[in-house]
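Here's a solo chain for you in C-alpha cells, the form predicted alone.
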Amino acid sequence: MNKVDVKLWKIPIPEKPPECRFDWTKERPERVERCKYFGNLKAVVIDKGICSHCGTCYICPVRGIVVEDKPIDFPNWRKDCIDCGACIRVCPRYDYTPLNGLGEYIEAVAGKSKRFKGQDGAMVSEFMAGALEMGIIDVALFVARDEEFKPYVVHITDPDQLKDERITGTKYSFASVMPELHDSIKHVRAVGIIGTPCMISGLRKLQKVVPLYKQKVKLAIGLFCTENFYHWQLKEFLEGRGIDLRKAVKTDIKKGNFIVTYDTGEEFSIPVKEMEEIVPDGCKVCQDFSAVEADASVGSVGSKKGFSSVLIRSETAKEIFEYLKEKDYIEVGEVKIDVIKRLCDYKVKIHPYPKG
C-alpha cells in the first residue's frame, strides 16, 4: 500500500455519515486490506471478479459508487469514502458462500395470466398486480426497456400500467433496480421488487442491517437466471451477427440458445456457449438459478409453453397466489420440478466456486 492510502485511512471519521440509513455505531466488519472500506470491497469483490453488479452497494451515503452499464466503481473512493462500511455490510458477495439448489418452497405450480401478456405466463405481472390490489404494496419497481432493449426502472402504481409491452418480458441486461430502490425507499409506504437471484440476495442482506428496508419491502419476486450481460456488450455481440435489437420484441434463453424475436416474427438463435466471452465474471461464480431467497421465484423452465413456473416460498406470496386464483385472474397448471432441479444442478456444474 502506498503512503497516501495509509494517510487517508487514518483520517478521522465523521460522527455520522450524511443520510445514513443503518446503525453504523455497531462493531464494524473486519478489514482484509488496511485501507478504507470501499478499498476492501474493491480488493475482495470487484478486483477478484466476483461482483454480481446487483447494485446494493449504491446505498453509499455519499453516493460515490457508480452503478451503470459497466463494472461497479467508486472513482474517488480514496478521497470521498467516509469509511462507514455500508458497502461491504450489504454486499452479497463479500464473505461469499454461493447459494444453490431449489431452496425451500411452500408450493411449486405453473400459472398463466388471463389479463396480461408477458415473457411466458406473465406471472410476475400478476403477482405485483395482485399485491397492489390487495394493498400489500403501493408501488412495484419494474424493469422496462427502451428502443434498443436497454433496461431502465419504472414505478408501477396501477395494474393497468402492466399492459405496456415495454415493461413485460426479460431484457437480459443489468438493470438499476437496487439503486432505484435506495432512491425511492423514503417516499413509499410499501414496495415490491423484481430481480435476479443476486439482487434478491443483496436485498436480504440489506434487510438484515437496515430496518427501513425490512419494514417497507413487502414482496420480492426472483427470476430464474443463468447469466446476465452488460447491455453495450450484448448489443455489440448481436450486431456482429447481424441482429438489431431495435427491431426486437422479445429476447429469450431456451434449450441452450439465446433467441431474439423481431416484430415481423422472424427469429434468430445463437448457442449460449458462443456468448461465453461476454458473460461477466461475477455471473461465472453464481450458482443460484432459482432465486432461493425470494418470496416467489418465476421462470419458464418446467412448465408448458405459455405458462410460468412458480416456486412460492413465503406466506405473503401464497396469500397473493390464492387471491389471483379466487379472482380467476390466472390459469393454473402443473410444473415439472425435476426439470427446474436439473437446471439448478447444471448451474452449479458450470459455475464452480472457488474458481477452478
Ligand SMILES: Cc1cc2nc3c(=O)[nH]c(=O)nc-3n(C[C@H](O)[C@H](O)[C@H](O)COP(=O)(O)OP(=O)(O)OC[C@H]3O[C@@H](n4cnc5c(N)ncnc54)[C@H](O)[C@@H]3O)c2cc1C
Second form
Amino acid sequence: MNKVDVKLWKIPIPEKPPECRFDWTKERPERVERCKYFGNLKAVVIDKGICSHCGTCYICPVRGIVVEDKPIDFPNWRKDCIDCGACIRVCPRYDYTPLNGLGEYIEAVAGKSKRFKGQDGAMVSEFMAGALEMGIIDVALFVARDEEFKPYVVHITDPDQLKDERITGTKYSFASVMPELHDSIKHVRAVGIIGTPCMISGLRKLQKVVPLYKQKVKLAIGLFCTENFYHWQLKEFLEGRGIDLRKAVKTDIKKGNFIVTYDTGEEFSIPVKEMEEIVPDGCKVCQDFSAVEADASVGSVGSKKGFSSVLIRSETAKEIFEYLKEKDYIEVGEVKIDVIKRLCDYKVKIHPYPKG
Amino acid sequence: MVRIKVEKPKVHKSVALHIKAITTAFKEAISPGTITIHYPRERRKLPDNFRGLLQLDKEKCINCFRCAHICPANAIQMYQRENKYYPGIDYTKCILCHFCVDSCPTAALKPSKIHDVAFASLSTMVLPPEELAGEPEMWREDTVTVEYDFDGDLKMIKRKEVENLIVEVEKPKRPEFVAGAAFPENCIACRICVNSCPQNAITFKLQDLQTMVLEIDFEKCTGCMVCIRNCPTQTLLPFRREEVLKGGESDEQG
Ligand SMILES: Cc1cc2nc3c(=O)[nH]c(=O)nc-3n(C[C@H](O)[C@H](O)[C@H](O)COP(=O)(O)OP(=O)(O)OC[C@H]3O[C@@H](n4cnc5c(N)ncnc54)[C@H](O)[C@@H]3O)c2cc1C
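Having seen the form predicted alone, the form predicted together with this ligand:
So here's everything in the complex, that chain up top.
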C-alpha cells in the first residue's frame, strides 16, 4: 500500500511586528550601458559570450527572461524589462572572476550505491535520497530526460522515485534547474538541487542577494563538469555521425571520448576534441571543474568503474554521508585525489580567462 | 394462520374520540392549520443574508480577483472595463455558496433574497458585471409576507406587506488582514507589489540610485493579498490588522 506522508509546514512568521515602511538599500551595480539593466546584462555577459546558461537570471520578476535550448534572451526587453536589476545582481558571470581548483573539502571518498543505478556510483541520488529520509529536505529537483535525452526537471519527494533510470544518470545538455527552483521557491519548505558548477555558483550568489533561497535551499550537490551542450546542437552533431539518441540508454564522457550506448549494447565513441565547435562559448571561460561552492561535489574521475568520486565540503553533506554509511546504503572506496586535481588544472589550461 | 383479536372499543371511549374529531373539523373550518404558502401570491420572509442572486457594486470593487480565485464552481470570470477588471457570474455554474461575498474585502459583492429566477436561454445565464449591478427586472404578484412561528404549535404569521428583496446587510465581522513587510531583506525591488495593489496602498520612492523606500499604508490596505500573491520572493505576508496596530503602539511606548 502506498504510504502518504503529509508534512505540514507553516510560513515562518517573524517575531517582530511587520514594517509598514522599509528602506531598501542594496548594491545595484553601476550601469555600463545607458539602458535598462537587462541591456547591461546582455552587453556584459550574453553578447560577450561568457554566459554559462545557468539560468539564475530567471529570477526576473516579470518572467521576461527566456531560459530555453538557446542563448539566454529577453525578447522585447527595451519595453518589458522593469529595470529592477535582479538579473544582474544574481548573475555569477557579471563581474566574473573564475573559480578553480579542488576547493575546500572535509573529506574525499569514492562511493557506490547499493540501491540505485546511476551514471557512475549513483552517489548523487544517494545524497538526495538520504537528505529526504533524514528530513533535511522535503523535495529534491532532479534532471530527468525524454526519449531524445532532452533534459527536464522533476520534483522528487520519495527515494523510491529514483529507481527510474531516466531520472538518474547524466544528460549532457543545459537543464532548467534554476528556473524550476525560482518557480517553486514559494511553495517549498526545504529543497535540494543538483547542478553543474555554474548553477551552484549562481545559487550561491542568489542566496547572498535573496536570503529566502538560503533559508529554503538546504542542499546543493555539484557535478564535476568540463563542458555542457545545447540539446539541439548535440542531437544534430550526433545525427551527423549516424547516432540516434532515441535508441540510446546512456551517454557518457570517459577518457576524452563521448560515448553513446544503445539499448542493444552497441557503443559509439567520439573524441570530445571533435566536438569543440559545439561547445558553447560560456563553457570555454569556465575553470570550475569540481563545483567548489557545492555542499558536496560528485563526479566520475578519480575512482574505480561503478563508483562516484565525492568531495564532501559542508557539515550537512558530511552528516548525510555518515547516515548513508550507517544505513549500509553505500559501499565506500578509494579516491585518487591527484587525478581530480589534474582535471581541475586541465580545465584552467584549456579555458583561459580573460580569453587570450 | 394466526388471528389477531381486536378488542371492540368501549362505548365511552368511542364517544370521546368522535367528539375530538368533530371539534378538530370545526377548528379547521374556522382557522385552518395548513402551513402551505400560496406562492407566488404569498412569499416567505427570508433572512437578510439569504444566499440568492448576487449584486455587484462597481464603485466599491477594487478588482482584486479574490472572488474569481475562491469560486469553487469556477463560475466567476473577470471582465475588463476601462482600465479595471470586474467580476461577472456564470449562473449555469454558480452554486450560490457566496464564498465570493465572504471573501470580498470591500463588500462590493452583496447577497440578495432573489432566488426564483428564470432565464430565457443558457447564454443569458452568463452575466457580465453590468448586469450584476442594479436591480434585475422583477415581476411580483405577492401581496402577503409569511413567517413561521416555531414556538409551540407550528403557526403561520401572515402580514399584508411586500418584502424588499434587496437589502443592505452589514458585512459580518471577520478577522481583518493587512499586508506587511515580513522579510524586507528578501526584497528585490521589483515593485510588482506597488504596481499590482488595487488600492495604491503601497508606494515607493527612489531616494538615490541605490536606495528605495517602500511604504505600505495600513489604512488603505484592504488585505486583499494581491501583493502577497504576486511578490516573487515572499517579502510580504498577511498579518492580523489588530496585531499590527497593537505592535505599533507598544513600539511607541518602548
Ligand atoms: C554536463 C556534465 C558534464 C560532466 N562532465 C564530467 C567530467 O568531465 N568528468 C567527471 O568526472 N564527471 C563529469 N560529470 C559528472 C558525471 O557525469 C556524473 O553526473 C557524476 O559522476 C554523478 O554520477 P552518479 O552516478 O553519482 O549520479 P546519479 O545518481 O546518476 O545522478 C546524477 C544526477 O545529475 C543530475 N543531472 C544530470 N544531468 C544534468 C544536467 N545536465 N544538469 C544538471 N543536473 C544534471 C540528474 O538529476 C541526475 O539524477 C558531468 C556531468 C554533467 C551534467
